[in-house]
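One chain is shown next in structure tokens, namely the form predicted alone.
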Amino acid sequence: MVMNAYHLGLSREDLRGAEIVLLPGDPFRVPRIAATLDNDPIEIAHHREFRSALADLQGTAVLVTSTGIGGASAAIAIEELAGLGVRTFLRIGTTGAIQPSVGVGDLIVAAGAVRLDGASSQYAPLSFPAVADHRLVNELIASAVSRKQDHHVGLVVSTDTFYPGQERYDSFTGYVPLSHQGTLEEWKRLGCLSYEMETATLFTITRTMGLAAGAVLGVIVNRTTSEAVDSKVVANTEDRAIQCAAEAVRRLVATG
């Protein structure tokens, strides 16, 4: 176990024994999430895209650390946090739905992820599944139900790129390579719920390490109807995902 984490700018002493971490991608979400757990959280590091705050939840230290965008960045955070003693990882993110039945503002509890990222392949072959920890899935579902939040449980698609990897044509060139043309429809027909960029990396790495991981994602757009994103919808949806994750962590701490 390492004593210091270079990229995160953290030491084991900074974590005060925290074994649970909430993982947003955006560093600006870190204070919001920490404040949901503790009225007086403390920021303990901010190095590059990695921002960390510590909350005290009923005497239990809970960490919040941003991963940045994408699997490669997330992999660094996961590796270093595991080395510092973190054992439970819970991602809080946003996502674009690809199923008509998934509403904007709904939550997705990821049971597993399609591995279209590159980072996870350097931890396990592609035949190795990216699946969530069963207990964390159950806690997130229970949290969403208790809060009467519309939610869906299933598979998400994790990609390395936001534009061609998710078959978006509103890019500089407007072109998607042939290898990715038609893939949105394929994943939709296979029952996947949405696109995002970190969950497959998280699930794969933690599984190979014998650690626990889960993910709750707020739907900020449904691509079957529109690509337009409303900033107010984003803020409200982020809050729903944060509240769901926070309640799940409270349950974990209460039950030990």
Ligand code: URA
Given for the second form:
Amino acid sequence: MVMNAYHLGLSREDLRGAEIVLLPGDPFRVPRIAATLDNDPIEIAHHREFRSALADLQGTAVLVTSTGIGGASAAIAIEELAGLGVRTFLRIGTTGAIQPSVGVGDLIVAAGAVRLDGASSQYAPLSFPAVADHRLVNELIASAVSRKQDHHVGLVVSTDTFYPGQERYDSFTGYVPLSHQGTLEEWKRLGCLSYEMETATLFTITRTMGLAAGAVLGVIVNRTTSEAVDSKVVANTEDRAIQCAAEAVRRLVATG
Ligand code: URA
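Take the protein just shown as the form predicted alone and give its structure as the form predicted together with this ligand.
All chains and molecules follow, beginning with the one already shown.
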């Protein structure tokens, strides 16, 4: 068992028994998410991309920790949080839709993820599926429904790179290696909803540990119509994903 949360800068005592963690990628979202759960959250650590705050939800400690971008740093956070006693992991992120039916501002509840990350293959062979915990999927759907939030449930594609891995041509060279040309169309044809960068790592690693994970992702761009990301849209969409996850956590804490 890993007991040393060296990268997170946290000890078991710091967590005050928290077994649920909300996981944004961005450290700047940590205070915002913690304040959604508790008027007076406490920041307990900030090392590199890993920022952590504790919220008190009717006497239950809930942790919020940023993972940074991508599977490599998310894997460190997951590993160390599991070692500190966390058992339920809920990712709050953003994503780029690849289906015309998925609107900007909608939410995606990930039921599973395509493993185009590198980190998860060092935990389990690629034939091992990256699937969400069904209870968390249900809670996130219930929460989106109760908030009357347009949402979609399905597969996301988790990549190690934002540009070639997601077949973006608006990059420095403008070139996407042949191995990745045509892949957006392929994942779209196979029914995947969107691209993002951490969910496959989260679902795979937690499965191998017997722990529960879910993910709610706000759609900030639809790649079938535009590559442009609007910062106001991002802020509003992130807020929707945060509210949805916060309500799911309230339900989990209330029902035990
Ligand atoms: N995050 C990603 O990884 N891709 C997108 O298109 C949007 C958010």
